[in-house]
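Here's a solo chain for you in structure tokens, the form predicted alone.
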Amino acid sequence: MSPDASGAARIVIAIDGPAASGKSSTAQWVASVLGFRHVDSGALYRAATAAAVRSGAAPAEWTEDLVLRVAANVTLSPRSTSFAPCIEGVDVESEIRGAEVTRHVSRVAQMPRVRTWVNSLVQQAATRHDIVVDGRDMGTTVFPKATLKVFLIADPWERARRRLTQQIGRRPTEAEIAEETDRLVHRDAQDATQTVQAKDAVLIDTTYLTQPEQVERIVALAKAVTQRGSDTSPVDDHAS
């Protein structure tokens, strides 16, 4: 837990794993169910992309101290039950998650002064309110002592199939899945670094969960974990 300014502890709820494995969805609604917010910290990466592609800079030619620099517009707004990432003070939700931001987000994510920046960003949103947190390495670096840690986990032809039905609005073909599968691969060779499993998170494989049962599950070890306060033993919720 994370004290707030007047020293009540925070309750934090770290969500890891791969690209696509719906982190980001599925912590969005357990905060909501929780009446907590949700801290999606692969927005605040997209929105550090955004300012340096504005920028004009080439990507090729992009530093972490032009990153940077760029990113200081870059902050978190809340809304009633997350935060909308902002450049100089506006939602730009819709510009990070185009094309031109997703090809460019891996290289900006492995900046090591950025990520500093980013966890920076997190942990203070933290001291405010109580979160869910999605990432790569919420568990391990940022919120070590977070009070519930969760680690999903799907196959990749299914996390890809996922990815391009949310995307494309109808039934993806295989060969498009297929496609989608290797890039989510490269992908998964890029962050291996920071995708990493807290050793006491719960491991939840979704390949053959609904989103509605993750959430159930995430929602049910919160509520014990909270009610048992520092009792956090790990739980194996590997579904085969």
Second form
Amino acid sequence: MSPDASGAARIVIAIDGPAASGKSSTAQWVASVLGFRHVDSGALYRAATAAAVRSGAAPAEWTEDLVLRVAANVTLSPRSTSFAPCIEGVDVESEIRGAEVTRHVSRVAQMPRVRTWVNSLVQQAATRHDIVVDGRDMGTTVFPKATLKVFLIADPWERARRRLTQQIGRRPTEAEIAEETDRLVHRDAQDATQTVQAKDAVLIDTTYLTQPEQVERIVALAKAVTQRGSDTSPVDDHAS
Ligand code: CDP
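One more: the block was the form predicted alone; return the form predicted in complex with ligand CDP.
Let us now look at the entire complex, which starts with that chain.
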């Protein structure tokens, strides 16, 4: 654990995995059970993408410089158990979940300096709070010494079914699930380079688990690890 300015040790629980594997909702829940804060790294890539959409430039014209310029208006605003993604200080949580942002976010996430920008915001949050952070590369690049690393996977069809149920608030049809599965598998392929299971991550397949069951498992792992204690820093000084 790394000492912060006040000398207190900070705990980092890193939850990674492919699209719609339940990382964010699980991370949020685990954070509230443990009294930590949830940091959603994907929300920052999404907010940068939403800011680029707002710029009015055609997505094909988005350069790394343009995205970084508009991302300067993106911040994470602290909440009791999370951080709200904001553009110009206004919460954009629902805007960043829209289809247009989802369609373009993977390309924005390939931009190296955008990744450096996200990683540094996420690492800053960990200097001030114990966090549960979720994404693709939290346990590998951003927090190679995280207190606990979890990699969540689930069958693509089940991930698509859950994501749609959450979005449309009713039971999706088979045809809708098939279409969403195609979109998820396509995004998984675009995100494959950065979606890596750390060697020391605990792999949890949630296909046949309920959400309370997966939360319970991660909370139990976190309690076991934090009780055992650690004298290592969750933040690698060289991570970008
Ligand atoms: O919720 P979902 O799993 O669909 O995605 P997300 O966590 O909101 O992330 C949105 C996109 O951001 C992903 O498709 C990746 O392209 C990118 N991302 C990334 O590259 N690295 C991360 N640590 C988190 C997200």
